[in-house]
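Just the one chain here, the form predicted alone, laid out as structure tokens.
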Amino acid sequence: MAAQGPHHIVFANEKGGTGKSTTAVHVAVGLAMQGAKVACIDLDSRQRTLFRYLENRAATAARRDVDLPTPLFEALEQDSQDELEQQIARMGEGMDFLLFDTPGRDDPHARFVATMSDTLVTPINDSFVDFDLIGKVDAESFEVTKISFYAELIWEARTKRARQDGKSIDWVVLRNRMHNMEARNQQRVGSALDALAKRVGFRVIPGLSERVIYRELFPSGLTLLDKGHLGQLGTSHIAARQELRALISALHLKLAVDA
């Protein structure tokens, strides 16, 4: 697949707080682990949370002397679109996958490799607060009313990729931090992502449920799926790691490698 470019997946989300950039991270890895040449390139210059969690990930390695497969990685070097195109040719070169991590804001280069995309993946908290971010609901029947501006944002991408070379954008909308306690208000939630993804075109899939451990693996780098090098892992780590896997399953990625 190197042959043709890589695979673009692009995770992208403008509000922040969503766990995108560890589930990129887990995504990321996990690809590696499974055999697939993988980059990645953090446009987020203020936070760097993706650059800096692989580089933790280098750093344990070398320490601990043991090999952990870990996707190239590179931090948005110059602010321009130019140089980032020359970034993005460098580091896709014999990758089977690129994968980008944005700002959570609105940013411009965000935007542009929202247009380049295969996949494209926006995390969102199990609520309405983020629900807001691609559609509005009615306030007391809660039927989706409208699209927001970003989820237009994406269509016009969508749009533009389709122009461009005839291929479409598979648009993933990963439902994270759900809570078990809350169950009405999640039935209410999906129902509102069922009828918007059949107006706009996405796909819905389980994410990551809010766990402490995410937040405790960040300095060493390491990742639910480094069996072996996290120690003794409790019931709810390991079906945490069910639910990792089951994750990057249902974005269809591995498909990609195999071709």
Ligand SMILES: Nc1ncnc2c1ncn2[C@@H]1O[C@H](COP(=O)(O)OP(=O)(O)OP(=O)(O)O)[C@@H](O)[C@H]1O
Given for the second form:
Amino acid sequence: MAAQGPHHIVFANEKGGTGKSTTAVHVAVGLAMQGAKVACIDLDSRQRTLFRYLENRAATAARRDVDLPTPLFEALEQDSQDELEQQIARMGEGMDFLLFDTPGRDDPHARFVATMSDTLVTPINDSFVDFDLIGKVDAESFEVTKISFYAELIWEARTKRARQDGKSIDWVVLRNRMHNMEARNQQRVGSALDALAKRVGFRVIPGLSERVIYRELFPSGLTLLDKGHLGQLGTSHIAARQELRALISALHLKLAVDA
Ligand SMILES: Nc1ncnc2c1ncn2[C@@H]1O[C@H](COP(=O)(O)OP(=O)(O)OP(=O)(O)O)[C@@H](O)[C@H]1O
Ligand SMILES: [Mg+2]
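Having seen the form predicted alone, I'd like the form predicted in complex with the ligand now, please.
Following is the full complex, with the preceding chain placed first.
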């Protein structure tokens, strides 16, 4: 796989706080644990959540003197696109996967890497507030009435990519922070997503459930996959680990180690 360059996975949504960084970290660590060579670039130079998470992880490994599979990681170093391209080439060297976390706002680098992506993951929370960026629904019936600007932007990125090298982008909308309450709203958002998926051409996959542990692990940089390092975990965390594995497998990534 490395001979053709790494598979690019971009986590993007112009809406803030939808779970890009959390999902990106878990996917990156999960792939590294499966034996893949993984590197990450954090394009959110202000918040640097992914960078800081992995920095915390490296510090925990050193402090406890344990081996924690950790992807290579860097934050955006310079502001020019030329320099970003150089960073991409350098970080991607010999890697199976190169992941990008992007800011929750319109950003030129995020647009650029979206065009370069092989897999584009857009996490959204099960809410019509998040849905609004990709589609509009009727106020009474909740039927999809219109495609929104972000879906159009991704459409353009795909068209551009197809013109550039004939490759297609697998656009995956990931439903983050699902929970059992508000079942009716969840169902409505689900139906609207399915309807829009057909029109715009994305896939919908289940993401992470709403769990406090996803917020708690940041200071240590650990993930639910780090068995043996987390202390005593309840059974709900076993279910969480399961959903994490299901998420990674739903991305349909080809692991060189499987080949
Ligand atoms: N499944 C989850 N369960 C509980 N908390 C979550 C979950 N996913 C994300 N969070 C929390 O929600 C907040 C936003 O998540 P995150 O930082 O991953 O979003 P983001 O899309 O990267 O945000 P931004 O656009 O600001 O970069 C964080 O506090 C994170 O810990
Ligand atoms: Mg983020």
